[in-house]
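Heads up, the chain below is alone and in the form predicted alone; it's given as structure tokens.
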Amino acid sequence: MNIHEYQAKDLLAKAGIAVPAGYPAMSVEEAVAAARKLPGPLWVVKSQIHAGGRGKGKFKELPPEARGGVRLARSLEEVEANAREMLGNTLVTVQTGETGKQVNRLYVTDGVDIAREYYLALLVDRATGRIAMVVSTEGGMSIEDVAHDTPEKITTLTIDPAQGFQPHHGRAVAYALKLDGAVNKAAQKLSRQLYDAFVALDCSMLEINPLVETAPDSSGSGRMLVLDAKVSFDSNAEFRHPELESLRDESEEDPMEVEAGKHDLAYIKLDGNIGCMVNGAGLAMATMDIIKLNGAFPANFCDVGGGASKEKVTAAFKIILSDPAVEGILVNIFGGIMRCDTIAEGIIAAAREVDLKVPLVVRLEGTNVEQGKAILAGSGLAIVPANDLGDAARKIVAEVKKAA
């Protein structure tokens, strides 16, 4: 699950991590009211969508010269004008693709006098089974660009979960960021706080870009401040954090994925034209690969799981068919715990309910396979049977081309 920047900063602030003061706003009036609560004379008006690259993004409805989704304002009038331009319009960034995302929320924060910008992120390194901490002196930039152009400026530390965060990890972070004095100690403390928050919240990613060093104050020293934060949580651990459910913004998610979640289905929308319904993630990946090998592209990843009921299969089938890009469906089931006759009954029920009008190829193997095939054959529906995965992929691609 992903959350908005203002929600992420609120969680970090509760963990004792320093963030600029700010308030969310759902309307122009709320944005101005938020600015009035802050000292000024500089404010930042930030579009809140689940995508990066907001500062360099462009609004579809605005002229090309219009500034991006993160803007400075030097008066309340500028706050109001920026909020009016942003809310309700579609922001296109490098991460949203051409369709963009509609901005329904804003975050108005206090301006910060920045001396330097850094990058710091935590994520799960699945190769080592450890939490990795990625740091760079090149904050405020796309980390992908840094990795491509100047990879030597990225340092990655891995933390053994059996030992947890140790003082030497903090020192390594501060050293990688080339810090000294008070900000060196602040970075060590901050890196521990971020690690503790990452573990406590069961995050899958916690990215701070930029992490900033503020200009020196009267004491001659700056502070370390989280200027932007992107947080996502491990969906498998959501049951441990019911308090986070209220942070979910379904308007930022694909409607089909939201509906699939209600039926405990693993579904991810893709850009192709062949709908896939498979049981098992590995088999689903192989199915998508062989569809592409035969010259077409999968429209989704859909894993109904090992013990799906007729109702669950019916729901999956209906979700796949709700995608207007789907021109054909390939069902590939290997029945171990899953029974092929149950799959067949679910397919028939869904096909009749939605008035199936696209080609359907079904490959069944495993428990009760003969009963499943007999049910499909006796359905009276135009279902094309397949003997194996290669045969199924070739048939669905041919059927889609024939129907075009």
The other form holds:
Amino acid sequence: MNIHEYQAKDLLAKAGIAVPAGYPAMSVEEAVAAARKLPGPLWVVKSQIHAGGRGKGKFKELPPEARGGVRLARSLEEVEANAREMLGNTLVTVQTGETGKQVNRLYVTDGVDIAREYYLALLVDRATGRIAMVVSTEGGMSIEDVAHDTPEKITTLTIDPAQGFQPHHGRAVAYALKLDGAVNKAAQKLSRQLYDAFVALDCSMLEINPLVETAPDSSGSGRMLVLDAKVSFDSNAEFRHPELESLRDESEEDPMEVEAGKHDLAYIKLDGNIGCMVNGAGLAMATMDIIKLNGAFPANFCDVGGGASKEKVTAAFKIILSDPAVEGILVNIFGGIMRCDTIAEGIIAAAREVDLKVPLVVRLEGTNVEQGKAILAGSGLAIVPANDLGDAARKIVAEVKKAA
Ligand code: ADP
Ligand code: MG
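Now that we've seen the form predicted alone, could you pull up the form predicted in complex with adenosine-5'-diphosphate (ADP)?
Every component of the complex follows; first up is the chain already shown.
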């Protein structure tokens, strides 16, 4: 699950991490009210969407020379005008794809006098089985570009979760960022706080870009502040964090994936035209592979799970078909816990209920497979039976070509 920047900063602030003050706003009025609560004279009005690159993004509805999704404002009038221009419009960034995302929420925050911008991210590194902390002196820009053009400017530390964050990790971060004096100390403390928050919240990713050093104040030194925050939570740990559920913004998620979640189906939308309905994640992966091997592309990953009921199968059919790109469906089910005859009845009922118009190839294997196949054959529906995985993939690819 992903959350908005303002929600992420709220969580980080609760963990004692330094973030600029700010308030979310759902309307122009709320944006102005939020700005009034802040001291000024510089405010930043930030579009809240689940995607980065907002600053350099473009609004579809505005002329190309209009400003992006993160805007400085020097008066309450400017806050108001910017909020009005952004709310309800579609922001296209390098991360949204060309459809963009509608801006429904803003974050009005203190404008910060930035001396330097840095990059700091935490993520679960599956290769080492550890948490990786990635830091760079090149903040505020796309880290992918930095990794491509100047990889030597990126430092990666791995932290053994059994040992936790050690003082030497903090020193390594401050050293990599080339910090001295008070900001060096501040970076050590901040990196530990971010690690602790990452673990406590069961994040899969926590990206601060930019982490900033502010211009020196009267004490002669700057502060280290989190200026942007992107957080993803590990969905396998969601049950441990009921408090985070209210942060979900379904309008940011794929509507088909939201619907699938309600039926306890694992569904992920992909770019191809062959809908897949499979039980078990391993079999689903193999099914997608073999579709590609036969020269076509899967429209989705869909795992209906071990005990797929008629209701679940129907829900899966509806979700798969609601994708206009789907030109054929491949059902690949292994009847282990569920018997093939029960599955066959579920498929027929679902196909009738949704008034299936695209070709359907079904491969059944497992308990009572012969009865299952007989039920499908006797249904009067145009279901193409398949004998094994390869046969099924060849047939659905051929059927879709024929129908085109
Ligand atoms: P995104 O990464 O989506 O473009 P950021 O929050 O990183 O959004 O903002 C983009 C840039 O805008 C930052 O790199 C920073 O230079 C500037 N910026 C963001 N927030 C502030 C702020 N509170 N004060 C001053 N400048 C800011
Ligand atoms: Mg950023």
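In this text, rigid core is short for the largest set of C-alphas that superpose within 1.5 Å between two forms. Everything quoted here is computed from the prediction, not taken from an experiment. Numbering follows the first chain given and starts at 1.
Relative to the superposed rigid core, the position of the CA of residue 175 differs between these two forms by less than 2 Å. Residue 338 shows a C-alpha shift of 2 Å or greater between these two forms [criterion: core-superposed Cα displacement of 2 Å].
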